[in-house]
Structures are given as structure tokens and as C-alpha cells.
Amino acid sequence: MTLKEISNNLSKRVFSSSELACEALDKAENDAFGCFITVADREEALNAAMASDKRIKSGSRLSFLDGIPITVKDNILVSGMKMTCGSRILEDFTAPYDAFAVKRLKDAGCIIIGKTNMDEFGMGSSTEYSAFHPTFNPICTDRVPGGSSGGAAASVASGIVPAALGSDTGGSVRQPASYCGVCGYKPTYGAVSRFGLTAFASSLDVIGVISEDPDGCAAVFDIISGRDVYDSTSHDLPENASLPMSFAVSDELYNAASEKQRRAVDKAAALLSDMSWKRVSVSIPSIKYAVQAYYLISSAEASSNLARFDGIRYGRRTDRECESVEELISFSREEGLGKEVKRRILLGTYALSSGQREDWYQKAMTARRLITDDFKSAFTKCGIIIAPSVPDDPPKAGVVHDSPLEIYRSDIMTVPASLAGIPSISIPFENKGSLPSGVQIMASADSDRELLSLAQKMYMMRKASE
């Protein structure tokens, strides 16, 4: 059942939102998966669900998502619950106050189910990076469910919850969602508040939103976008965009991916021309070098960012005996940092030093400005722009968990959008009887509404037509 079903139905009171958050807490609590570092307090979400069914009814619903069970990645604040980012060295920190999107949420009436599983602070590409389980798909429990917002993907697919927060620096979202045959949303930099999202690199996080439809997508992003004053980045959507009516397949990432993942793109192409698109040739030339640019950002940004987890300032601080400050801080540090995350710390660290900060990270910021430059040019001549949302099916659960290259690999479809910072979506395209394939859609910045709204039209004759 969609997230709009859900909300319709508790409007006609057909089941209520005490019920919901009862069976939501149920199967968290028996999690099958491994979606949950933390399932939220039984007493504490069912008093917001009672208090959610009282305004429901006497008429007087907060929002169309009052009542709505939703989870959110443990990289987000909720007040008075832990937020570990997946990591030995935060696994005793509980949130003091609410990132801005989840009190966007609280506000709203939605119901808070637990904290998802993750990669170690964001780093990573199947949620076997986290310092306490691994999770898995529930499409194909043999196969991971992409990363690093597995956890967030794999409560919706499973159904737990109709729709989960998660956050997207290269790809956290949309991967993951496509992994799980759900819809992964990363919107344009700064639409969504960073406020209370652990920093993994600041120039790249946004909060995204992971739900069965684009309309689930569509419902949260309404709540939690807009202006919030303790973000700089943040603002305001304008209003009245559109969309010109031509599209265009990227050849560079079409070109990068298997012949299945080809055969989702050429479906969604037919069905865009059956809408009356226009299909148009664009060329992003600099994208060949989008994966080398954004893992070094990426890690640089990192470095700068993870520098407070020291086990003084925060996190876990080691019991053995130190004999100065700075053995302190790299016995913590040792002992509560896993191996991916030291490998970019190290990376990051390596290529903003002297005498390497220019031929690295200068010339990576170099590359960044040409995408976003190749982008822009791009949408002066289409809508939209679709290409795969990843470049193969997930792999098999431990195949690639110690293999960096492999890891970075699977993030070839979806960082090229983050680095320019524009909003991007990944539909499902399901080939019946075998995994899921995502299909990308990317739209110029500050067009989110609009690309939501075409994605559903999408997703639904896509389901009309099997």
C-alpha cells in the first residue's frame, strides 16, 4: 500500500494510526533484515500514534501525513534517541534536539519507527560498512541492498514503513532505492535543511526521502523543504517552474552500464515519447571524470569534517593509558573508525596537504565546475535527462565488501547529480521474475516539484502497462 493509500485511509478511519505504528514497531522489533540500529521507544511512538488518531478524529489532522510511520537514518538527529552514523566511536551519543527535517516531520504528525542501518558515517555502497550488522535486500536476502542508506531503503521495501529519510552525498539514496525496487529522491542542493545531518562532505549532503511511489517522495519533501535560518545553504523552491517537454538519454552513463540496466532506459524513453516528450541528443563530456573528482571532494570535505570525533570533543574515548593528547586521540580514533572510513580519512587528508593540494583537490574542484557547466548547458536544450541508476544488479552479500574499487564503482550512475547539486530521482523499471532495475531522472535545480510530478505520471503507466 502506497504512503497516499495509507493517508487516505486513515482519513476514513478504515484502520487507525495506533495500528499502524503497532504492526510497524512489531516487525522492527522482529527485524528481519537488519534495517534498525535503534527502534524507537513502544510507549512513546504509540502515545503520538493515539494522539495522532484523537486529531484525526475530531477533523483536525495536522497534515496528510499525520499518522505516517516513518523511518530515519541513524546519520539524522531525533531528540532523545542514538545516533551512532553507523560507528564504534558514536555508539553511546544520544541526540540532544532534532535535525530540522524530522521536527518538520514531528510537526506534521508523522510517527518515528527507529534509526536505519548505514554505512559507517555515509562511506560506502552496501550497508556492510557498518560497525555493528550488515543488512540485507528483502527482494533477494543473498544480495546487499546498496548503501549507504540501505537500512532506510530496505524498511520500505520490506514494509515496515511507507517512507523513510535517508541522506544522499553521491548516491545514498537513489542506489539503495534501486537495489530494493522502491524510488530514492536526492533534491537540489540546499532545498532540504542540513541542520542535524551528520556532516559527511558538506558541499554534497542533502537529506533525501525513499518511499514506494514518487508521490511518498513527493508528500515528505513537501514537509521538510524550504528556508531553515540555521542553515546558510538552505532555501526556499520558487514557484510556477516547469519543465520543457524533451528529454535525453546521457550515452556516457548509458554507455557505462549492463544490458539490463540499458533495457530499463529504453523503456522509460518509449514511455516518455508515449507522453508526447520529445527525445533530444545532449552531450555531458566531463562526466568521464565525475567518480575521480567526487571521492576525492568527498574525502577531502570528510577529513576536514570527522576531524571532531576524538574522543575529547566527541565519541568514544579509549581506555588505554595515553601519555599525551595526541595518542589519546588516535587510540580513540583507532579503535572506534573503521576501515573504510580511515582509508578516506587518509585519502582526504593526502590530497589537501601541501604540495598535493593542487594537483589533487584543485584539479578535482576543476572537474567539478566543468559537470556542472556540461549540466547547464545540457538542460538549455531538454526537460529532463534520464540514464541508469546503477550500472548492474546489487552483488551477492560479501562479494565486494573488501574491495574499494568495486565499491566505488557502483556510485558511477549517481554522483555526476551530486556534484552539480541539481535534483535527481530513481523510478523503478522491474523486469518480471529477476532483480529490480532503477531508472534515473534528472531535472536543472530548483525544478523538484516538477520532476516529482513527472516521475509519478511515469511510475504509473509504467504499473498500468504490466
Second form
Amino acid sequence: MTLKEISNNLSKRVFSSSELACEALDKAENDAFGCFITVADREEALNAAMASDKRIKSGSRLSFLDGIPITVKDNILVSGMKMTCGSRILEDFTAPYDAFAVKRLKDAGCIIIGKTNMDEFGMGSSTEYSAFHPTFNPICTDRVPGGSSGGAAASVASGIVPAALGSDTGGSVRQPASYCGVCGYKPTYGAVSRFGLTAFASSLDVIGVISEDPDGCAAVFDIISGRDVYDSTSHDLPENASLPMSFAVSDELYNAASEKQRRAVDKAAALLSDMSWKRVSVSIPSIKYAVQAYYLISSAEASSNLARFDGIRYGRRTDRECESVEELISFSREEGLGKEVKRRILLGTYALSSGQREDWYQKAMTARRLITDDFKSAFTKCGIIIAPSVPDDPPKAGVVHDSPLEIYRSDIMTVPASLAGIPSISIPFENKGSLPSGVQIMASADSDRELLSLAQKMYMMRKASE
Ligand code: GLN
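One more: the block was the form predicted alone; return the form predicted in complex with ligand GLN.
Below, the chain from earlier opens the complete complex, with every other chain and molecule after it.
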């Protein structure tokens, strides 16, 4: 059932929020896919659901989401619940307050079912870099669910909740959604406040939504978006922006994808033509620098953002005897942080160090400017750009990769929109019976609502044609 159907059934009292929450908690507690790091306290969640039932019964429902169970990625604060970011170093950290998005969801009457598994600090593409346990893809259980919001995508794909909050720095909502056969939406940078989202790369981080259909993403986005005084980059979206009815396929991304992903894009293009959208061609040549620029910029920012996890200000402190503060920090970080996180901190520190900064960080920033400008100029010629969401099928679980670069390269489809700060949604477009694969639809900054509504139309037409 989609979020909309569930919400309508709640208001018609076909079933109650308590029944829904109870079922979601049962599934979460017995979940075989490893979606969760923490499942919510049963009594607390059921009390919230009962309060919601009372409101619905008395005709004072708070919002369309009142009574809806939802999951939250474990790098977003939910007051009183553990928040680990998938890292040993935060194993014992309890959130002292709610993130802006979470507060909005609670105020709207949502029931939080649990905190979902993720690659440590959002760094990874498979959820196998969680310090606790991997998550498996509920659609094809021998494969990874993608990442870093793999737990979030799996919690929706396995039918535990109709919507999940994730975070997307370079694709972490769109890519796992594509691998798990659901919709994953990354809003315009700043459309949702980052207050209470643990920073990975602050200039790229966005809270996003995973749901069965784009309408589900839109319903959650409506509640969590908007200006927040605690995040100076947050802003309200303009009313009634419009999308010109023309589209382009990014050849740069199309050509980097497997035959199967290309076929999915071909289908999406045919569908848009059927909907009377005009196909034009645009070029975004700077996409060739996107992966390199993304890894330099995100690692540089991460090296600074993660400095606070030192066993003193934040994070688990080493038990070892230490002779100095430096040693204490060093031991605590050595024990508490995983290999991939350390790799990025080293890369980022190097890229920012004096004598190297101009050659690496500065050049990456120039590439980012080119990418942003190329997208801007492309959007003067078309309303949306479509591309594969991922280069290939979800990889098999448990395969050890020798080269991190191989994994980094697979982010090619999603990092361009992140660097440009534009909204993008991945919707399923696979053939019946084959492994999930999504198509990504990108639009100009701040046209989120129009993008979501177009995505819903495409989703419905695609469904009807099955
Ligand atoms: N896979 C990318 C990375 O490892 C994206 C992560 C993200 O969006 N959080 O950096």
C-alpha cells in the first residue's frame, strides 16, 4: 500500500494507527534484512499511535501524516534515542534533541519506528560499511541494498514502513532506492534544514525521503521542508514554479551505464514523449570531473566535520593508558573509526593541507562551479534531465573490493546533482521480474514540487503500462 492509501485508510478508520504501529514494530523487531540499528521503545511508539487514533476519531487529525509509521536514518537526531551514524565511536551516544525534520514529523503526528542502518557516517554505497552489521536487499537478498541509506530503503522495500528519512550527500538516498525498487528523492540543497543531521560534507548534505511512490516522498517533503533559523542555508521554496515541457537525456551518464540501465532510461524517454514532452539534446561536459571533484570536496569537508569525534568532545574514549591528550585522541579515533572513514579523513586532510590545497581542493571547487554552470545552462533548454540512477545492477553482498576507487566510480550517476545542488528523484523502471533499476529525474534548483508531481505522473503511467 502506498503512503497515500494508508493515510486515507487511517482517516476512514479502516485500520488504526495503533494497529499499523504494532505491525511495524513486530516486523522491525524480527527483521531479517538488518534494516535497523535501534528499534523504537514499544510503549512510547504505541502511546504516540494511540494519541493519533484519538485525534483521528475526534476529527482533529494533525496532518496527512498523522498516525503514519516512519523510520529515521541513524545520522539524524531523535531525542532520547541512540544515534550512532553506523560508527563504533558513537555507539553510546543518545540524542539530546530532535532534528528539525524529525520535530516537524512528530508535530505532524508521525510514529517513529526505529533508526536505520547505514554506512559509517554516510561514507559508502552498500551499507556494508556499518560498524554493526550489514543490511540485505529485501528484493534480492543475496545483493546489497545500496547505501549509505541502505537500512532506510530496505525498511520501505520490505513493507515495514511507507516512508523513511535518509540523507543524500552524493546519492545515498537515490542509489539505495534504485537498488531496492522504491522511490528515493533528494531535495534541492537547503530545501530541508540540516539541523540535527550529523554533518558528513556540509555543502552537499541533504535530508531526503524514500517511499514506494513519488507522492509518498512529496507528502513527507511537504512537512519537513522550509526555512529554519538554525540552518542558514535553509530556505522556503517559491510558490508555483513551472517546468517547461521538454526533457533531455544526459548522454554523458547514459553512455556510462550498462545496457539494462540504458533500456530503463529509453523507456522513461518514450513515456515522456507519450506525455507530449519534447525531447531536446543538451550537453554537460563537465560531468567527467564529477566523481573526482565530489570525493575531494566531500572528504575535505568530512576531515573537518569529523574532527569533533575525538573521545573528548564527542565519542567513545579509549580505555588504554595515555600519556598525553594527543595520544588519547589518537587511540580513541583509531579504535572508534572504520577503515573507510579513516581513508576519507586522510584524503581530505591532505587535499586541504598547505601546499596541496591549490592543486586539489581548489581545482575540485573549480570543477564544481563548471558542473553547476553546465546544469544551469542545460536547464535554459529543457525542464528536466533524465539519467540512469546507477551504472549497473546491485552488487552481490559480501564481496570484498580491493580498490575503493572502483566503488567511488559507481557514484557517477548521482554525484552530479549533488554538486549542483539540484533536486533529483529516482523512480523504479525495471522490467517485471528483473532486478530493480531506477531512472533519475533531475530539475533546476527549487522546482522540487513540480519535479515530484511529474515523477508521480510518470510512475502512475509506468504502473498502468505493466
Ligand atoms: N556513496 C557516496 C559516498 O560514499 C555517497 C554517500 C552519501 O550520499 N552519503 O560518499
